[in-house]
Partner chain sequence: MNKPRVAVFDFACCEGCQLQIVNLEEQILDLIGAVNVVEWREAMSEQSHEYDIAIIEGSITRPEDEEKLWLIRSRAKILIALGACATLGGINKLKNNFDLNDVKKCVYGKDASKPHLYTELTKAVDEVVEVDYKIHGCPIEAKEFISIIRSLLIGKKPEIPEYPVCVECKAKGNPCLWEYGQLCLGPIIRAGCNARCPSAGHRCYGCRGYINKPNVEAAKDVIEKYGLSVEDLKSKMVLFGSRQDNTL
Amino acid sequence: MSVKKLSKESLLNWVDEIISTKKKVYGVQKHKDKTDRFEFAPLDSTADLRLDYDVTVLPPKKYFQPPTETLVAFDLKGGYKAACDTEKFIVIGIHPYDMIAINQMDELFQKDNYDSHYMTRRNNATIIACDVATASKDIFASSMKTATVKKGYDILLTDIGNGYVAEAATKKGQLLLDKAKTEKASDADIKARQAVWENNEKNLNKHPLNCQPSEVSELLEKAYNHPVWEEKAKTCFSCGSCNQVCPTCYCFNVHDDMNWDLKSGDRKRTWDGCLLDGFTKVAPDHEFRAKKSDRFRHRLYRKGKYVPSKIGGQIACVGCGRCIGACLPDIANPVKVYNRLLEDTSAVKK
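Chain structure, single chain, in the form predicted alone:
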């Protein structure tokens, strides 16, 4: 809708004003353990905001699909009350790859069975995205075509050195940006932003994929019985860390929690993951992916084949690299597996 420029000081003053509103505001800041890690957390002070961060421990999906949420409160007399979080909120600092992951979840949670809990949160959110200023050690967004983003956000910020180019893409984004002290972005500012985009599209790539993301689905079509699944699974702990930190994983479990009075309780859903033992367990105690190798394979097929078949070919890996850092035995990197399949064509069998 409009492209403006903010000085570094104007940006800080604008964020101060945003924090002063009655809405919840979340932003990227140093992790509470005081290490060099970063997290999305409630933003109480502009001084805590870090738009120069590399990657957060958990993706911002936690604000749209919380790790645990109450769906229904019930009692044994037959009464029940649906629970749905309707509070408006603002998230500042979402990187392009995480924005693309949210865009995918938007499509999936509207498809087939419309998920009102997710969509209510999504519609109540205002997203201020920002282009990557510092590459993380495991990012491969360039390979996945997710180093830049063109939609989904309300405002996009790009650090061009002497200030920020701010693009408002929606009406609510424009209304929010109008509260900032801005100036018209010059041709030089636009060129500087384009230079940032071109650099990121090329250089956010610590683990290059040796094919196009669109080719992964066809690659997996021939690799179901490849030995790599057994080889990698030998050292897998089935801890599910790769699932929990992934911005595109959305599987959940639903369970009932009874209160101490044994007369009332809540129905909740919680994050779940296909690498966890018991994820596919059904009555009567049958588990149709009991082997670690089957679960390991499913994660890569889910990213590269199953989800793309649902949403027009978009691979469900955005190259954030979180799974690589979270995996203790160092087997979670999707690029290593896909490249192995590309190289070892003689072992690929249908």
Given for the second form:
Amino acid sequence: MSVKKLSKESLLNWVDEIISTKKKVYGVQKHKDKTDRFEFAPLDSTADLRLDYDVTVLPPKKYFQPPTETLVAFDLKGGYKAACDTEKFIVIGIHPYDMIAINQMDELFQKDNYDSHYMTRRNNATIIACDVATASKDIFASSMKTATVKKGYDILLTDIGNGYVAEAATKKGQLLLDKAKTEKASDADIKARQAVWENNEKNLNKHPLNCQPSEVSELLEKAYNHPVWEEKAKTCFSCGSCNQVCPTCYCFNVHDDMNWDLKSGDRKRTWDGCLLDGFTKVAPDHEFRAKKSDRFRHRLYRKGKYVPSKIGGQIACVGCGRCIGACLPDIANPVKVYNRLLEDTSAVKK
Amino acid sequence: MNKPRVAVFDFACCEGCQLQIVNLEEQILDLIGAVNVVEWREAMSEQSHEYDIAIIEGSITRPEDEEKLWLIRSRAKILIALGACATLGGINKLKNNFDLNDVKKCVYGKDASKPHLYTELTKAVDEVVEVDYKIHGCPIEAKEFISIIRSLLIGKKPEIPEYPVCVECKAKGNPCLWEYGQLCLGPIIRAGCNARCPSAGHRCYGCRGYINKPNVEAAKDVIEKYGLSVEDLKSKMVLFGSRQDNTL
Ligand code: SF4
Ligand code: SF4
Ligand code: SF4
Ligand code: SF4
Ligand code: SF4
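Return the form predicted together with its partner chain of this protein as a structure block, the form predicted alone having already been given.
Complete assembly follows, chain above in first position.
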């Protein structure tokens, strides 16, 4: 599919048209309460769209796996009915690292058990991704090789200063992009985009990882009993903030909400987190990861070893840096732990 | 199934938690349809001595209240503490941080020694009798109240969050108030209020009580990192944190 160029003005006109013709459009904008931060929210006006944002408080996963959702409505007298949103929607402004997280979720939610709630939303989505124009304070996407992205989106936008380079990757994307006033991207435009990519692949790196992401799994192999888990977890609140803000955390808890007739109700799922006390509690009140340090370790093993073994070695940390900012005692930074393990070869024992 | 007989009692409190129940609007009819309310001073005049579920609002501050509570306990199959006054001792417990005589003089002036104004140290309900379930909050969350009652009606153990307020706060997409200079107690306070205060821009001051294993050491670290002092933390905790034990 062809690569196009949009002037800044024609991008705005195009978004105007999208907002006025499509029912559900979400876009990156200033956070409604704290205007120095950004969030994905319903986009009511083109003027609110901020493609120059650094990072959003929550990743876009909330549109694919909402914090709470009804799975089925049940009635003890007569069966159950699956509940699921079926509305199509558009998300504008997803950064490459978040897109890669979604690509990983796509694999995971189709693997062993096909998750129809996730996949229905995913198939209803049209994603307009955009390359990073402003590095956030904790990003380390360059280290994780997630600073640029090659698939998953329908359209990718890159700000090259005098306009945007736009590339549609799907038929859906092409149809949408056809509505914009575009010209063919020149060789110079394509070069400028290449320069943005090369810059991001090098410089979105506030916390450089001292090895290749593909080596993390092996590193962890030898670090199960390393003292770092205890040390870090000493000041862990078990607050789960590092899980909640992470684009690759997808654990959920299922519970039933009864109605007043005490016969019918809704079965719902809500976000859960492996750092929370009680996450591994099973009947009758047995908890198999009751220790904070075990839970702390589990999160990093999950990102660096367990999930990669399911999705062809891709590490399930995309370097967005959100957990770093969200962790009050400042212990959640995955790079600090991995680098510490790298340095500490002497203490590394099986 | 016979409808369980429910009685509601209030001790030292503002009755704000009962008000949350009265304010259930159309759902109050569902509630009254599902249970048999046999005593509830705020809503009806009858009294009864036979009930399956006793709901206790308020903290315990006088010897005669303790006796009344023992009696209620002996009659009830299930006893529920309703609201922060009952689950923690609530705001009323602030007085336990001072000399009792000073407190009495401050509140009642020259009447302080009159016998009908006699009070002792404030106790949460579970400091006097065994409590089966606690419905947290100042005031309680009506939605949580409903779901706990429904659980009991179908004989299921109610799900009361073990995780802290931060979980609900983060799920709502709020930036953390610590970044904006507020000493928020969210990381050590039990969730269930849907992060009511931080979502409105105010720090959590702890009305639902501590989680089971609050990491107070971490709190000290964080306070240092944000350039505050442990005294700052103590002053924030005292409103609901006066001499508090496990709250579940
Ligand atoms: S672990 Fe942290 S940096 Fe990595 S993807 Fe999750 S939130 Fe982002
Ligand atoms: S690592 Fe940090 S953010 Fe994660 S649960 Fe512990 S204190 Fe909370
Ligand atoms: S917990 Fe709060 S609202 Fe409820 S009775 Fe006590 S003071 Fe009033
Ligand atoms: S504002 Fe309070 S409740 Fe919200 S995340 Fe921060 S500490 Fe937790
Ligand atoms: S945020 Fe804290 S103080 Fe506010 S209602 Fe919830 S537990 Fe109570």
